[in-house]
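First, one chain by itself: the form predicted alone, in structure tokens.
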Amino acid sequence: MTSNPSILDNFGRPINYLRLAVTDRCNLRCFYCMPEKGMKFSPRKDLLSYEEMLFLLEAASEIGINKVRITGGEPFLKRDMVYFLEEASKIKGLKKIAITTNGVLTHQYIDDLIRLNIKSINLSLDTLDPVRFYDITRKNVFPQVMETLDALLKNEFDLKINAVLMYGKNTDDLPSLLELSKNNLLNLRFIEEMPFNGSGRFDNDNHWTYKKILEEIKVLHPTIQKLTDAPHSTSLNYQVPGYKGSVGIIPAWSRTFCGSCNRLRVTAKGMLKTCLYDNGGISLKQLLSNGASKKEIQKVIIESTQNRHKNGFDAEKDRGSNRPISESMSAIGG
């Protein structure tokens, strides 16, 4: 099958964009992500090996996949990562390869990354302060994450910092946090919170959206400025003025860029999901099981895009009532 520069869905929107993750596990207990105690994470067995994802990965990027994000978990978990993004890298149709990582163990593999020329990273850090840290990731590794910053930066990675704002836990880490994006080239991005957090509760009275992120950040930098946001994009972007990085807010929860979802993501556990919100997928794990060909995974893969929501709210009323959201986004993939 011949490449194409991308699949159409339902709605005539694109699919050109994996998020893959190739682990649930994760080495940080977030509370916004899993429970304080951790999840009950799946046996080996259960999850895709890399052979299954390097056939998946080859089987979209005949069918118009051109950019896959590796996330987990936590990716550098999983032993013989370097392998895994050294076969990926070989593919011919995927144009680029990212990696969303925590950051913990993300600064043994700085070398490797550069000699595979995989220098799209997005780092988790949703604080600067070392105690808050530890409150909010449960984890004392504070030192680590800022050593991997540290190199990310001083190699010129193409680097993006994903920061979830969350009332009376970390939005009084605005300043300090805008600040990264001062004398540093990258682009600083806040998360509104979402409810994949392994327990269902979610607090939607205190939630600060996009526009509440926003407004915050004008009150400290009135003159910032609206960027020109790129094909696709998931965050609202800005600069303030004088600034070498720029800062990007994203309406996780309010879903604003649904319209352009360009975007497919398959579990660690091989499910292919076509939106976030949405309550399962197909088993493309257990079809890899059972023998399924290239072309059989193309197949489906493609009627998967035929039948996508229009946006995450018609995704998740499809759950229906019984169904609300409850899985941790270790699970899902972030």
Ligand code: SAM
Given for the second form:
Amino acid sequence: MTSNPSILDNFGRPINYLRLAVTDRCNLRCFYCMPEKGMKFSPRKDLLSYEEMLFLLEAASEIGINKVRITGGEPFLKRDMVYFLEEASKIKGLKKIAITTNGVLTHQYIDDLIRLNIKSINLSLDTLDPVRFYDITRKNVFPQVMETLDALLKNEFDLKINAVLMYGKNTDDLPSLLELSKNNLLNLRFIEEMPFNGSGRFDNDNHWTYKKILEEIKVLHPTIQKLTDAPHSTSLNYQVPGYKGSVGIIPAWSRTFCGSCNRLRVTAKGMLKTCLYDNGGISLKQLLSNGASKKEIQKVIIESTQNRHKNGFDAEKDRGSNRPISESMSAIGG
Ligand code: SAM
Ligand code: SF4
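Switch from the form predicted alone to the form predicted together with this ligand and give that structure.
Time for the whole complex; same chain goes first.
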């Protein structure tokens, strides 16, 4: 395989970004992601091993994937995560390794991340109120997450804060979260809630769409300015004049960004997904267990990009009425 050719999908979209869920397990129980009790995680033998993940990353990097986001579940809950990050950092074609984390354990690994030059971190934080934090995540670990936030800021990481906004839960946290961008060089991103909560139920009443979120921000800051969004950005970005940081809104449920989607996903169980909303395509885990070569894996990845859905609505429709979204985001990686 030639090194680093870029893949164009069947709609001409370049594909260079892979989101890899390294585990489906988590030390939080965010209610929009999974039930508080009775969450059924996959047996460990069904999850990708580090060896398999590194093999996949190497294969993908040779066909044009140059950015990977490590996600989960909670990546830092996984044993020997630093070893994995170290090995992944050695893969030549990967120009960027980024991580999405809930921040509970991350503060322990700041020095490792700096050493490995992994400076792009998305920290999920839906409120700055400890009581509400517990209400949302069902775990009493707010101080640990704050410790991570402080350490990331102090060490000048390229930091994005992900906050899912949910009517009746944390929409009145919008002003205080937004203020994080006042004195800190970070990108605060408000995300529309999606139905990947592991219950199969989704209350769409009073759903805060990106339009509503922008309206609310404009009430607080009528002079907010639109920024130029990076190519393939999923967020629409703005800045309050005089603020150091910026604020983004991710229309994750309205799905307005599909036209420039450059990403693939591999779930914790090794399913290759070409859209968050699809039903999961091919089992790379199965292929790897059957001894697939790097070339075979590359062929499967390339083929999957030639059958992508045009957008998340088509992908969701294709699941059929008997397969509605019922999975937890922890298995997919967000
Ligand atoms: N555990 C890590 C974390 O929370 O950052 C990484 C995995 S988590 C599944 C990745 C992202 O998905 C987080 O930013 C989380 O807020 C987001 N997410 C989870 N469930 C969601 C939902 N139902 N709607 C919108 N975003 C969701
Ligand atoms: Fe865990 Fe992240 Fe899901 Fe929260 S959003 S339960 S932190 S995987």
